[in-house]
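Let's start with one chain on its own, the form predicted alone, as structure tokens.
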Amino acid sequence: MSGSLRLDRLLANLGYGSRREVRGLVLDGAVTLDGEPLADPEARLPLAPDLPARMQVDDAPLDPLPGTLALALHKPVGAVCSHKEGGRLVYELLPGRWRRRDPAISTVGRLDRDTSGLLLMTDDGALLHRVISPKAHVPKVYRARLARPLRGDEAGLFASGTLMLEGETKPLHPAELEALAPQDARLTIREGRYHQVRRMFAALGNHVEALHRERVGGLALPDDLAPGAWRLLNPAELAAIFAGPS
């Protein structure tokens, strides 16, 4: 993000409160830049990349600038990505003020209620569309536990590019399956159709009992990120998304 923005508008866009509330924060000396209190809520600030590291609000670093936030969330089973579903929204796992950010935070694609694992979230529209664009072919890697043992022909059928899902008229793109155990498999897909992984196994007469997304592109779910936890992504991690699995 470039340009400049009034201090009160910046803080309001980041969800710290209404214009009136953030003016109060500034006038109370709660907002500092390079260790010095900022006194004028209407002062214009250059939106430099290092601003969050230099500014503090209530003795905590400023949140990422509008349009620059990107994070990895370990989505737990039971959390939902859409307001149309009943249940706890994934947004409720984030700081409360982030639900007031402008631009708003969105999930990068969706995971259904019963699927866990890596979920990307961002307020950067260009990044979101770059990841989900069919032209990008960003691979997504899932681990599936199945109700019945693998038949043995799944890898070939999934890789053929001819598999049709029920109710659709266009075959799936080729996908890669790795058998890990008789009822345990890793599947890599490059598109994002509705409940795709579950429907792929259903098309072959099997049922997915548990589904976990391990990776998006070259970005793996961090081993130390517990279910329900999140962390901001750095530039190298964002670049890894488009590098593909290592």
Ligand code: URA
Contents of the next structure:
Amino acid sequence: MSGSLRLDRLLANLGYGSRREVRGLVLDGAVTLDGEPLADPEARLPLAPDLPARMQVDDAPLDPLPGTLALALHKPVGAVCSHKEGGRLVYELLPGRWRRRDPAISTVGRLDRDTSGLLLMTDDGALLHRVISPKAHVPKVYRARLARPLRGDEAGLFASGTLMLEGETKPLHPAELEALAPQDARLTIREGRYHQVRRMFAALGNHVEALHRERVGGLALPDDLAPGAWRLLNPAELAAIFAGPS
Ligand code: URA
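Output the form predicted together with uracil (URA) next; the form predicted alone has already been displayed.
Below is the entire complex, every chain and molecule, led by the chain shown above.
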């Protein structure tokens, strides 16, 4: 994000309150830059990348600037990515004011209610499209626990580029299966069709009992993120998404 924005508008866009409420915060001296209170809610601020580190609201660093927020969430089983599925929304796992941000935070693709693991979320539309665009072929790596033992022909069929999912007219792109145990597999796919992994195994007469996303591109779910926990991604982690494995 570049350019400049009025202080009251910036704070309102970051969800700190209505224009009137954030003006109150400024007039109360709760907003500081380099340790000095900012007095004028209408002052224009250059949106430099170091602004969040230099600015504080109520003694806490400013949230990421509009259009620059990207995070990794360890999505727990039971949380949902869309209002259409019943359940607790993944957005409820983030700080409350982030739900009032403009631009809004979106999930980068979706995971089913019963799937756990790495879910990226961002308010950066260009980043979102770079990850989910079918042309980007960003690999997504899943671990699946199966109801029945692998037959032995799954890896070949998934890799063939000819497997057709029920109700579809275009075959799946090749995907890689690594058998880890008779009922445990790692699967790498480069598209994001509806319930794709579950439907791939269903197409071969099996059933996915538990599904977990371990990785998106070269970014693995951080080990220190417990289910339900999240953290902001730094530029190196964002770059890792596009840096393989491919
Ligand atoms: N495939 C599925 O079946 N479910 C997910 O959540 C992701 C991929």
